[in-house]
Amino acid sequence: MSIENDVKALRTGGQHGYLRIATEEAFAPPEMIRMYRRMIRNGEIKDPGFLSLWGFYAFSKSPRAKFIFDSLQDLGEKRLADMDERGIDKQIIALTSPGTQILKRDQAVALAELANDQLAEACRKYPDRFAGMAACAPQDGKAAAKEIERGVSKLGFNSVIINSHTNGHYLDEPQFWPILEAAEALDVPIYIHPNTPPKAMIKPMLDAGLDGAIYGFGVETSLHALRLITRGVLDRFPKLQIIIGHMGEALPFWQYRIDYMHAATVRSKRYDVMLPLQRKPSEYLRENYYMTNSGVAWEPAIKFTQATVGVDRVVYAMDYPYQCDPEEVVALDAMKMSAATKKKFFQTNAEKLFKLKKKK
């Protein structure tokens, strides 16, 4: 059978032995898009990463940009048709990057509420197909914690989206700890999704066109995830669960060297900010982190991460609408792994992590 026929044969419903639950799927309220466009036109935002990303997608007429732009704003029939075409049974949907985090405080708080209300309405309308992550405005840690609580207790969300850094600041900084406290207390994971690198680190990437998903996203987000470990945040919040995409933003492949050099650096007392931890860095990756394969439909990488982080902590994602090739679904269906492990990857790990009601 040709790959074209395999793609045409993609179906939802689990006839292949598992449901496909995609766990890093993006949306954007039309109001946010209009706000971004206005701010770019008026020169209100100077951040070079934001201008590189949204200065393109908000105005480009290319077929790729138009598909992404239209798909982000749809929480109805178009999205459902795209899911059906790709054999996706359910999406876990989150506010796209940078979401609220490029805005001023009051704008950010208002956008988080609006985005959560829109997403919750879509999830109520299509409960078998959509689930959502709660957005918040990290610029105000207390307001963010309050919105997370509303998202979980009143809107039915069971996870939180943080689009990585907030104007160059990271979740290991104390002003953001109310967010971590809320997530730990409510027993919901935080998905740290990539953002374009902040001004302090982006220039060499921009110079080479490497600031986006090809490289910059992963570098910036792996930095964020590692800071939470090495700054001792996960010793302060030991039950906190973090999700990172794109095959763990490459951190699984760095585990050995990170463990070795972290221990060596602590012994040398080179940095005041790098103190002894209760566990090795790799142990936090295995006990406090989940990895999705968003954008990495590559069997060797998936199997390596399953082997080193654990089969219960590797979860399927597509990365809709930024990367959603049906041929990638066919390739992952064909992976050589046990039926039980494949079902964990595509379905049951996500059901447990996001507290999904199982489809009967």
Given for the second form:
Protein chains: 2
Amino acid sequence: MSIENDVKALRTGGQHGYLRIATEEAFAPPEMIRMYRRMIRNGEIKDPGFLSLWGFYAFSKSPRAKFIFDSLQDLGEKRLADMDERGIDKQIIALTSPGTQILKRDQAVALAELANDQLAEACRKYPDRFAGMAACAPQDGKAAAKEIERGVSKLGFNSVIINSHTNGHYLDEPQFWPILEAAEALDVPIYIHPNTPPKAMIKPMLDAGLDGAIYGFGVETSLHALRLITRGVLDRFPKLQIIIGHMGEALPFWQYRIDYMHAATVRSKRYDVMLPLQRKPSEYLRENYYMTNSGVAWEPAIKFTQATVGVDRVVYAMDYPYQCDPEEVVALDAMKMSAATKKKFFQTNAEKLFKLKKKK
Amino acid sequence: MSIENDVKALRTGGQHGYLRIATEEAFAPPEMIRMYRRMIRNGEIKDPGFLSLWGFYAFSKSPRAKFIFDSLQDLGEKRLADMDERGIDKQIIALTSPGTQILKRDQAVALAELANDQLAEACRKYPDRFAGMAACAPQDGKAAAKEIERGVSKLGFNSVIINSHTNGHYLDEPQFWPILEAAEALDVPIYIHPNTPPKAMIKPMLDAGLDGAIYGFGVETSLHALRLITRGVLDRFPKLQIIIGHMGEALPFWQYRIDYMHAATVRSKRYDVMLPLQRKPSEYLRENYYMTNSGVAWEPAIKFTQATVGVDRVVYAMDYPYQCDPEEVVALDAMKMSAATKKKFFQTNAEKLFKLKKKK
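The form predicted on its own done, now the form predicted in complex with a further copy of the same chain:
Full assembly next; the chain just shown is listed first.
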């Protein structure tokens, strides 16, 4: 059978043995897009990564940018049709990067509320097809914790989206601990989605056009995830669960080296900021992290992560609308993997992680 | 049998079916160490990565730093004894990072010559145990090409060491092309060894003590290797062979995403600096790159790279004296892998890559 026929045969409904639940899917309130466009035009935001990313998505006339621009803003029929065409039963939807995190405090707090209200409404309208992550404004840790609480208890979200750094700051810093505390107390995972690297890091990548999803995203997000481990934050919040995409942003592949060098560095007391941990870094990866394959529809990397991190922690994601070729769904359907493991990957790991069964 | 007994049983000589040729092994002329210490003390060098790395190795009293400090400066009996103890038949030795690349032009040119002369002398003295890489001063591309020519034709080296960026500049920039041209013309590979990230990139890593081998090294070097691909340099020098360590600095794991995003980005014309290439990025990885497992004595990552890049391109390295536990040799000896593939890994890939058979 040709790939064209395989693509045509994609169906929702689970007749092939599992539902496909895509867990790193993006949306943007039209109000946010308008604000981004205005702020880029009037020079209000100077962050080079933001200008590179949204200068492209908000203004490029390329088919890629236009598809993304349109699709991000839809939480209705267009999105459902795209899901049907790709065989996606359910999307876990989050405010796209950088969301609130490029804005001033008051704007950010207001945008988080607006985004959460819009997303919650769509989830109420299509409860079988959509679930959502709570957005917040990390610029104000206490307000963010409050909005997460509202998102979970009032709006029915079961996870939190953080679009990596906030103006060059990372979740291991104490001003963000109310967010971690709230997520742990409410028993909801935090998805750390990529952002372009901050100004203090981006230049050698931006100079070569490597600041975005091709490379800079992965560097930025793996650094963030690693800082949460090595700065001891997961010893302070040991039940906290973090989700990272793009097949764990390559951290599964780095496990051995990170463990070795962490132990050697701690023993030598090289840094005041690197103290002993309760576990090996790789143990946090296996016990506090879930990893989705967004952007990585590639059997070898998925299986490597299943083998070294755990089959219960590797979760399907599509990355709609940034990367959503139906051919990738066909390729993943065809992975040589036991039916039980494939069902965990596509369906049941996500159902447990996002508590999908308890709702509705 | 216990691991202690396995370690005691480590032997050179190949009775177990292969010689162990370690290919990312470091040395430092005592003159360079003295210069580094002086320049750190008198504040002459301000690069934060250098101060973090060599502030530690040149001054720390920790057992780790002292072992490295002493071992780097030895090209004789101590090194041979350490090799014997670890079952290493041969080291391919290179000027340690950042070598010349932190210095002013004239200092750098002089240090490259001095380092090459010292290393060549040791290789002449112990031709069965040592081979060397030619150092150079990338600050002056033409002088560097000349020194590489001298290293290969007069001193018997069959490869070139570049310790990643030179003051924040990368080999894809035209001022360095004489180096690439010389290496291609002389048919010798260039080993891109990590350096700490440049000032324009290091801050969020340094703040958390993640600027070195635990994380920053890999980011810095994979960026460098990726720039050589995406900037089109390997279309200009298509026969050039590059070696990267630390199991390919995770680029094998990123292959799928890099290919996908490169194609999407080129199609959308997002960057003037990202133009179409003659091949997919992953094809350059399989055709222009060799990858050593320095610092990664871990069967899953080695096998992943063998499977996705090629068994002829994955080469053993120890990373002496930075990481040289005999237990790691035992673990690698025990990998479940065909005898033929294991011999390629430990011995014959390196013999071909570094033309070891033709010498002596």
